[in-house]
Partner chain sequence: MSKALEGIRVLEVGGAADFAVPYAGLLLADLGADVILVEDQHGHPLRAGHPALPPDTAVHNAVFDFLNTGKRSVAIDYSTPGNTEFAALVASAQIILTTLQPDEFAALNLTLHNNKPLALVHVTPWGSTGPYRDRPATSLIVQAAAGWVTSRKEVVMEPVQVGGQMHEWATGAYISVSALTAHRAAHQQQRPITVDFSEFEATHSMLCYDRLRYDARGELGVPRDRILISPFGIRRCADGWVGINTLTQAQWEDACRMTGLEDYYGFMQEMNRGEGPLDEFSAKVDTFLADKTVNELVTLGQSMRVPTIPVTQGKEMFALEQWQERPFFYEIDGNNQKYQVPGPPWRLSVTPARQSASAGQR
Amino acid sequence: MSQPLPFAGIRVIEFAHFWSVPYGTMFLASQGADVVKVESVQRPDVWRANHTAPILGDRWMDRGLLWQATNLDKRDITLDAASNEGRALLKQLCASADIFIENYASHVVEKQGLSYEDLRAINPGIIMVRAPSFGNEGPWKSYVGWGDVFEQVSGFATVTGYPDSRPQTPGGYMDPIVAMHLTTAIIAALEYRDRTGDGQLIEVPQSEVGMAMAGAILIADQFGYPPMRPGNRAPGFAPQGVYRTGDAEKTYIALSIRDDQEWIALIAITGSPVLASLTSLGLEGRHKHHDAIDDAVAQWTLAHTADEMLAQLQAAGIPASRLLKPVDYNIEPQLVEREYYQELDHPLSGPRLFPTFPMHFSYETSRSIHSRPAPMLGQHNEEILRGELGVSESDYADLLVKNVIGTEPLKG
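Which coordinates fit this single chain in the form predicted alone?
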């Protein structure tokens, strides 16, 4: 008999949008939690519109790949929480929930009667998780933001880019990092509730997660080492870089030299007289002459194909890889070998490959981490509202007429 998933029996009400919180709740859902995503026809999750458009066809809001990849394993309902009927039903859901999680601007849930005090009054054991951009107190509490903003505020943009270029944002990766912070806090809160019976309020300002991750940058600056943009270089590796190959199609490879043994191996593989003249250099010396080394490595890579060079480099134990385009991710041998992708069949967009998670679990019987594709807007309205909350047929019809619920975004 297979072991129950760790969050089986836990119900999560997700009142959130974009990437960070939905990605965290998707992890919980993949591990057995019943995650009910609450949207509205007045304001569906804006992630549905990311990289999608009506050109995708009927129900385009359900077809976007980024939307689907962030909301697997969940159920979805629509409720206009600004209406009395919608708010009452949402509170009814929370009365039997374990977790309520949101990431709107700080005033939104209070305005809609969904503060921690409001929810605790109907469910003393509920765990409320709030993930505002800049906290629920202070002069920035009403500001909103997303990954790129937090990467700039926390300093990561300062150290991303090349020395002679302006700062660049790393690309929004802060969102999944926030998601994992949230799930860690939730696991701790569930363990605390198991011991004490008490719920609690958790606040995870997303910008502060960025600042926590930027600790080394901030500490170095305090000791007189201002942030610098190193390009593709790193203190413990030299040479390290990305180099154009001689393939007809524009292709690059990346490589890192970790120690003197790999440095000597690289010299032998390239046959470069320039590199041979630098054989005796240690890490510090290789950093000092990094520009000249890069030029010599680039001359070698331009004269050979990626496949030829990677075979030699990897055989010598040198970390090296082709730079992948997004369309190539699912055929990358390392990811394929580790069964990182899983195919799920969506009723509208058909079979697609989706990422699992970059770790394995002791209770896994297979790498079928996800159990179902992302839900369509309002897909589970009837199942949850009528089947679980007991809304009558006539009241359900009235909710549809009033646009308290629905399955199509309102226009305008």
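Alternative state: the form predicted in complex with its partner chain, after the form predicted alone:
One chain, no partners, no other molecules: that is all that follows.
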């Protein structure tokens, strides 16, 4: 008999947009939580507009694949929280919710009467989660930012790139990272609430998540090692790098040599006389001659295909890999074997492969952890407002007329 999932019975009200918070709540939804995403026809989630356009067909804002990938397993309603009726319904929804989570600009929720104090007054056990850019207080509380900004301010751009390049933004990976941090705090707060009955307010500033991960960079700097851009190198390994192969299509492999034994194995595999002349070098010596070693390794890699070189390197126990490219994600052998991508059929955009999560729990009966495709805008209005909040038929019709609810974004 299959057991209920760990967050079954937990209701999450998601008053949030873009990628960070919705990715975290999607994890909870995939593990059984009832996540109700609250948008409005005045201001649908802006992330809906990412990589989609009217040429894709009707309801193009339901067709964005990145939006879908961030909102699987959820229900979706629209409520104009700027209207009295919308706000009242949102509060009614919060009265029975376990978690209310938002990531709007500082003070948006206060303006709409949805501060922690407001919510606690109607539901003392509620856990409210806020994920502002820089914090809900301080001189930067109104500053705007997104993934790239948080990577830059937390010091990770400065250590990414080549010594002669400008600092490189890693690329906006902060959203899922913020999501996992705030999900950690949410589950801990649920533990506490289960024990004591008390809810609380959790603030997870997205820039501080980046900084929390910068401990080693900060410590090294204070001990006399200012941040630098190491390219693909690392003090503990040499050679280590990324090298272009001889494949017809532009391809690169990465390899790391961790010790003298692997160094000798590499020399044998490459058959390079230049490398052979450096056989006796230890780690320090190899670092000193790293440029020359790189040239010799690159000469070898350019003359062979990735497949043949990786087979030889891996057989010798040398850490090596091809650089994965987006076009190959769905056919990457380890990901395929472990069923990382799951097919879900969306009524408008058809069957697609969506990412799962990287944790495989022993209670899962299948790797198909997502139970349903992303909802359409306002798809569950009637189910939730009429069916669960008890809105009368005439009031519901009135809400539609007043655009407090709806299923199509308002123009303009």
